[in-house]
Amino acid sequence: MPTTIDLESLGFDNGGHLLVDRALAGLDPGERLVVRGRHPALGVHLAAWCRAEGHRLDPDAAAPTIVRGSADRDRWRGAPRAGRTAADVVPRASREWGLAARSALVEPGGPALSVDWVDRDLVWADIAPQLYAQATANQWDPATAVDWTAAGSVPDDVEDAVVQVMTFLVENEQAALMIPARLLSRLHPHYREVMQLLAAQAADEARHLEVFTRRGLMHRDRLGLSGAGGRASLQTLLEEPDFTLASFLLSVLGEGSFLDLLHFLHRHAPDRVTADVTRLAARDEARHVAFGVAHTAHVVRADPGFLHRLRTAVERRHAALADTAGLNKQVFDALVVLAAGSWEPAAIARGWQDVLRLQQAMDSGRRRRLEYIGFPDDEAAALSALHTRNFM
């Protein structure tokens, strides 16, 4: 006895095919489905629909009867899944999956993705999902997270120092925005947690650009000086094509040192707005550093020989910057002024020493991160010493 469904007055022009599809899903090819209904065009619609879907109507049946075909199942026969489950992050993602979601059944024949990084171990860190969750939970609005009315009165020469430092921060943050934006565009979306984290990182840097620019222009109509050496240092980051090497140079070495700088500026901020923007930015930057360290360590655990490539990247960057001046003199002096808090000789001496201690703290932090990744302590010290004098 064939299966029977009754569409009543429902036609194929307003959803009747859904009920027919549902009934056919439980039948095997060659089995029959009787379709009853009162819609005046049911016979015409049913015949056209069967031709389109690879079924046929039995011409000898008394009532409209579909003989189930196999075209719909043949279409998906041999189709791969983009991972066994939504939690299955495969070692190598296929470009032929295109933009299919993880664990989806992928119909063959679609366009292949033009992406560079399809291997999990070249982009992954187990901490990525946790860091992304933290990033989304800790987003902040520059308009409300900072009390822009609390700038207070800052002496003109101290304000000049703030403006110069903010100019330097903006320059660095522009590079830190461009790099994750470039990386995520070349990453297979199967590794979506990493892609989402990079997108959040880019959004973080966009906010930092906004607040540092706004603080720099709070009492001035233009920013400070941009040194050629600083821009050359940042350009070497932009030109690094490898995912892990770019992440290592930017986040492990550069943003790690930058994080120490933000803590320094927060401690020596001459007003509440400066303290707030550096505190908020530091909270974000800590996540960026955490991913860079975790990812680079993941790569080294999978391939200890990768330490050689990391070492070479540091040495190559150092050689490229050997003829540059390093940290802009105006930036260094501005940091001394902010740390000093006044122009008294004793205060300037304290400020000078504070900046030297900042550089020592940066070096110690880089060495710790390099050792965590897998470098011996003596090699970590040597590589840290080769890091750009421009901090980032």
The other form holds:
Amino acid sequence: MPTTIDLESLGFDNGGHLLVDRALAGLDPGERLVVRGRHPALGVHLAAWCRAEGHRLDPDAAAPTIVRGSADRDRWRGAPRAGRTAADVVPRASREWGLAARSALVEPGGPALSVDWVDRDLVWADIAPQLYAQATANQWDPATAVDWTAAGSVPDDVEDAVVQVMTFLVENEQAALMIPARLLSRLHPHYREVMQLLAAQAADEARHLEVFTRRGLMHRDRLGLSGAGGRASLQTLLEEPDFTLASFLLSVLGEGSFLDLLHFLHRHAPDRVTADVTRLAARDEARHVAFGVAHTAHVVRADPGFLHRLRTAVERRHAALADTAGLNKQVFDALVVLAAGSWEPAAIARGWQDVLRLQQAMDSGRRRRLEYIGFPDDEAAALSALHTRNFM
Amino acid sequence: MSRTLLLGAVAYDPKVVTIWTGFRSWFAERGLDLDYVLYSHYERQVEDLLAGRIDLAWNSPLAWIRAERLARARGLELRTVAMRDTDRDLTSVIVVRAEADLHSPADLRGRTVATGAIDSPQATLLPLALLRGAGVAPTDVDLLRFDVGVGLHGDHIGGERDAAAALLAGRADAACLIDASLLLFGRDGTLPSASVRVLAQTEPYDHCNMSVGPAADRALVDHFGELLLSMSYADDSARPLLDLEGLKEWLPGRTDRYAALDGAVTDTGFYLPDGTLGADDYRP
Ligand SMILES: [Fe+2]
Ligand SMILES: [Fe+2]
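So the form predicted on its own is up there; where is the form predicted together with its partner chain?
Below: every chain and molecule of the assembly, starting with the one above.
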């Protein structure tokens, strides 16, 4: 007695094939399925459908009878799974998986994905999923997170310093936005938490751009000066093609130092808006630094020889920037004025000392992170000293 | 270098380039040098096949009928090396609106019957032969012919779609379709569920085949046929090509299910016995 299915009045013009497919799923190729039903065109539909699907309709059977074909199974024969879970990402993702979701069954034969990074240990950090969750939980709206009406009155000559510092920050944020955006587009989506985190990072930087620009233009109709040396320094970051080296130079050393700068600006902010925007940006930057450090440490754990490449990257960048001025004079002076809060000689002396302390804080932060990654302390000190004078 | 096998195909759709370029490299990887020529309609392809300008022709059933007639008239022999699993045992149907008071082909006398293009075996020639067999001559009905893609022998589905739309809109009392189009139009909403009823259905017939020209190198063609029949749907290098060309499996060609179409061609004088074009208003 062959398997029988009754479609009642359901036709193939109303989804009848779903029931037939479901019944065929339980049969092996060559086995028969009798299809009963009252739809007037059932016979015509069934013949055309079987032909298209690679089944056969037995011409000699009294009731419409499908002889099951194998095309549907052939399509999935040898189909691989696109890896497993976030907790269990594979060491090497296949480009043949294309855009298939992680853990999906992948029909072979689709176009291969053109991405550069397919190796877990070149892009991953175990903390990436948590950092991504944190990043989405901590997104803020520039329109409401900052009280833009709390403009306050800042003396004109201190406002000049604020505008110059904001000009510098915007320049840095632009580089910080472009780099994760470039990296994430070259990454295999199997490591999607890293991709998502980089996307959130790019969104963070987009907000930073906005709030720093807005603060810079709050009392002025244009921004300040852009020094050639500062731009040259940032551009060396954009030109780094390697994922880990780019992440290391940008997030560990650059954003690590930047974090101290934002804390400094928050402390010395002459008005509420400046205090708000630097505080909000610093919170995001801490997350960017955390991924850079965790990822670089992950790579070094997998391959201690990578320390050498990190060292070379710092030295190469230092050499490339040896002939430039580094931080422009106007930015440095503006930081002193901000810390001083006025142009009184005694205040300027205090401000000068504060900026020196800022640089020391940046240095010790860099050394701490370099040691965490795996550098011995003397080497960490030497590398920190080679970091760009432009902070980022 | 081995000799090139030259195949003709009709470019009824831009995807034809993708298909035969894909087959060409699939064969090249297996050491067979296949190249292809595209035609804008079947008539020139058939003439070139007989003239030995191409070795193989991916022929519509109507093109096969004509090629056979031309060959016979010249004392030449034709054969076919393969066909798709989907080329076997097709049927055409004549459908009417579900509520129409039409119950047999004879009821269509004096009514408007929508068909596909003049050269469509499935949507014109075979259904009209079915009517003739039931005693309804083409002159007994008003024919509403949708000449979309003339020369493509019905490969373009546009004429059938127009016929179905005319039926639904009341501009025709019946429409002629291939069974697969009835299924497709039922599923894509062109013919809403329960809107039409099958009035008559033809006997099963076969569709396209890979025809071999009289001058083709026999051993080379046989090798081509073996490779073609070895293509497996389980092989992901072949499957995308099979999907595009609309089959799961190549089968040996057979030529014994073209009799109904041959009869229709004779009755209408679409082609003359020697294979010359006979229909006055056929302009491929
Ligand atoms: Fe930022
Ligand atoms: Fe950042």
